[in-house]
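In the block that follows, a single chain appears as structure tokens, in the form predicted on its own.
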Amino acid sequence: MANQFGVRIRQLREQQNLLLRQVAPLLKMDTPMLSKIERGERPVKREQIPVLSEILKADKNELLTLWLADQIYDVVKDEKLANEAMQVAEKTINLKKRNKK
């Protein structure tokens, strides 16, 4: 499991001198689960990202971007054609965005 998201969450939490046991209940989880999220051993739910962003006074889009990047990496990490597939996906996303306008 990729862990850019977890590393950033830990950085933000530590910068604010917050303990795991202070943050975990605000997310309706126990301390060991939050620790596993920070270590990349357990995924966080997408709906928890805005809550984390508020608790940690962080940019929600930054956290969501890191979360999505980790999700994508986990899907394609062992694929030979991962970079090519991501380029095709990027073109598709951009095309669909242009068509919506």
Contents of the next structure:
Number of protein chains: 2
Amino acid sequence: MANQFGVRIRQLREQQNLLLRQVAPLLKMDTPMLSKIERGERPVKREQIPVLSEILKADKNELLTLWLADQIYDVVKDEKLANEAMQVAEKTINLKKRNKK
Amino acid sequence: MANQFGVRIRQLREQQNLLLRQVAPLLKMDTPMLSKIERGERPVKREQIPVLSEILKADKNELLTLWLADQIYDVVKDEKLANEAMQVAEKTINLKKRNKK
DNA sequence: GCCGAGTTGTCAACTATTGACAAATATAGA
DNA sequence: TCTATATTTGTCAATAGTTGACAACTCGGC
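What would you give as the form predicted in complex with another copy of the chain, now that the form predicted on its own is on the page?
Time for the whole complex; same chain goes first.
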């Protein structure tokens, strides 16, 4: 599992001198669960990101970007054609974006 | 569900003048299932791609790339930060690639 | 040895996915 | 129009995967 996100929130938590047991309840989970999330052993739910950025006084967009990047990475890691696929996907994204506007 | 892949294999199948009922059994599925796959209503398994490219006489890499692009797109569609996330993910991919070599 | 912080392992409850089938809807030719 | 064939739609039980919760463990420092 990709884990730029987990590494970052651990970093932020330590910067704020917060303990797992202090943060976990705010996310409505127990300490082991948050520990696993920070180490990328368990997935984070999208809707938990704003809560986390609030608690850790971090930029919501930064965390969301890292989280998305992790999801993308999980799809293409181990794939020889990762870069090609990324190009195709990017084209699709920009096409759809244009069509909406 | 993203579906560049499905559209492409339908195109290929029709080019070869093959019917759903001819192709489906080769993939060990029934006709409705393949129909749904082609219309993006059901997911395709990674391991079915080589089989499909064999049947449809298509380039394995082309199909795999489309399939991966669909997976990526599913992750970031509806996300404002799609492009940023793609950039971060791409960086990670290339970093890891370098580390392996 | 004990305590606080974090980690590891397990498991039942829940959720989601799958494959399979029947039935409905095109499509085309006689 | 009737019929045959191709595709699509809808449903559902079985299975697989995920989740949350907890006990037990490790690792430091005191």
